[in-house]
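Single chain ahead, written as C-alpha cells, the form predicted on its own.
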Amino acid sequence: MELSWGRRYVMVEPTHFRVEYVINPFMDPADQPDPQLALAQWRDLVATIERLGGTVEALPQRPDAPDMVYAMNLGLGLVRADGAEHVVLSHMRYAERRMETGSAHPWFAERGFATSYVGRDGVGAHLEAGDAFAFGDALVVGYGPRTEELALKHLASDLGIRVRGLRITHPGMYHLDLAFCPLDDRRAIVCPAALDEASAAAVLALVPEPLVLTEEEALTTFCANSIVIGRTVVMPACPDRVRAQLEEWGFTVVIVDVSEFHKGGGSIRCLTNPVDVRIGRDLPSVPGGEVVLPPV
C-alpha cells in the first residue's frame, strides 16, 4: 500500500543561501553555490511536486540562515489523532542552525500548527526532524551526530507514539534521510552503512523489502535523500540498478537536478519537510509512548 503521507509539504525558498561555515563532510566556503542556478532548481523541485499533485508552502529565508533552505529540518510535522495540526520545532546541534526556528515558530503558529519542543523549552535535548521517518508501527529516528538519544524518550511520551531509534555513526550520513527513505509500507531505500552494527541489523529486519543502496551509492548520488508522492519517487540522481528495483515494484522515478544544494550536504528530502504524517493513521497511537533501541 502506498504512503498515505507525503503530499503536503513546507519548503524554504533559496534567497539566501551559502556555504558559509563547515559542520558537515560536503560543504566548502571556497565552493559556493550558484544563486540564480539553485533558485532555479528550487523552482523546478517545487513544479514537479505541484504537477504530482503534491501542495507545497514556502516561508522566506532568513538573511543571516544560509542553512534554512534545508526546510526538512526545521520541525516535525504531524496531525494529531483529533486532527489538531502540530509541529515538533528543532533544537538543532550547532549554534549555526538555531534561529531558524525563530522564524519557523511563529510561521508554524500563525497557520494553525500548536508549536512545542521536546525536553525543556527546546534546549533539554538535540532534535532534528531529518532524523524522523513514521514507518511501520513507529517514528523511526536516527540518533548520534545531531539528534541526541534523549530525545527519542521525549518524542514518545510527548506524542504518545512508539519511536524506534537508530544509531548513526558515519560522518557523512549524519541524518537519516540520507540513509533511509520510506517508499511504501513495505519497502525502504536504506544504507546499513549508516548505521552501527545492531542498528543496520535492525533497519532490515524493520523493512520487510529494502533496498539496499552501498555506502558509495548513498554518498556519490545522495539517492537515498529522495521524496515519495503516491507511485513517484522524486530523485536526485538514481543508479541503474536502484532504477530497476523501483520500476520492478511499480514505482516511476523522476529525476529533478538540485545539484547546487549537495555543496551544502543536503538534497531533495532536506529542502522539502512533509507534514501530513498523521497519528493513528500514519503513526500508531501508544499510551505513554514507547521507546524501542538497538542492544548495545
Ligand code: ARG
Contents of the next structure:
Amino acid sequence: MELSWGRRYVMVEPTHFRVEYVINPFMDPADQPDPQLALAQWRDLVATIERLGGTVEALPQRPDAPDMVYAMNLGLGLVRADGAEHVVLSHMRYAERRMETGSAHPWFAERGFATSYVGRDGVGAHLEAGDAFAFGDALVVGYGPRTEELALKHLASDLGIRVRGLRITHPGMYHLDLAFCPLDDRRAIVCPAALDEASAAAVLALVPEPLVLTEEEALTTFCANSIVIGRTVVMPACPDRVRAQLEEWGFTVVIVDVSEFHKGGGSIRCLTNPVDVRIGRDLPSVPGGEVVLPPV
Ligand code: ARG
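Other form of same protein, the form predicted in complex with the ligand, not the form predicted on its own:
Below, the chain from earlier opens the complete complex, with every other chain and molecule after it.
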C-alpha cells in the first residue's frame, strides 16, 4: 500500500544559504554554493513536488541562519488523533542552528498548528526532526549524533505514540534521513552501515522488504535522502542497481539535481518537511506512549 503521507510539505526559500561553519563532515566554508544555482535547483524541486500532486508552503529564511534551508530540521509535524495539526519544534544540537526555531515557531502558530518542544536551551533533550519517520507501527527515530535518547521518551508520551529508536554511529549519516527512506507500508531504503550492530539488525527486522544501500551509495549519492509521493520517488541521484529495484517494485524515479545543497550536507529530504503524517492512520495511537530501544 502506498504512503498516505508525503503530499504536504513545508520548505524554506534559500535566500541566505551558505556554508559558514562546520557541523558535519560535508561542510567546507572554502566550497560555497552558487546562490543563483541553489535557488534554481530549489525552485525545480518545488515545481516537481507540485507536478506530482504535492503542495509546498514556504517560509522565509532568516539572514542569520544559513542552514535553515534544510527545513526538515525545523520540527516534526503531525496531525494528532484529535485532528489538530501539531508541530514538535526541534531543539538543535548545535547552537549555530538554534535560532531557526525562533522563526519557525510563530510561522507554524500563525498557520494554526499547535506547538510544543521536547527541549529548549538548558532543559529537555535535543531533537532534530530529520531523525524521525513514521514507518510500520511506530515513529522510527535515529539518535546519537543529533537527537538524544531522552527526546524519544518525550515524543512517545507527549504525542501518545510508539517510538522505535535506532542508534546512529556513522558521523557522515548524522541524521536518520541520510540512511532511511520509507517507500510504502512494507518497503524502505535503508543503510544499516549508519547504525550500530543492534540497530542495524533492528531496522532490517522492522522493514519487511528493505532496499539495502552500501555505505558508499548512501554517502556519495545522498540517494536515501529522497521523498516519496505516491508511487514516485524524487531523488537527488539513483545508482542503477537501486533504480532497477525501485522500478521492479512499481516505483517511478524522478531525479532533481540539488548539488548546491550537498555542500551543506543535505539533499532532497532535508529540504522538505512533510506535515501530513496522521496519528491513527500512519502511526498507531498508543495512549501514554511507548519507547522501544535496541539492546545495548
Ligand atoms: N548543515 C545541516 C546540518 O548539519 C544539514 C542538515 C541536513 N538535514 C537533514 N535533514 N539531514 O545540520
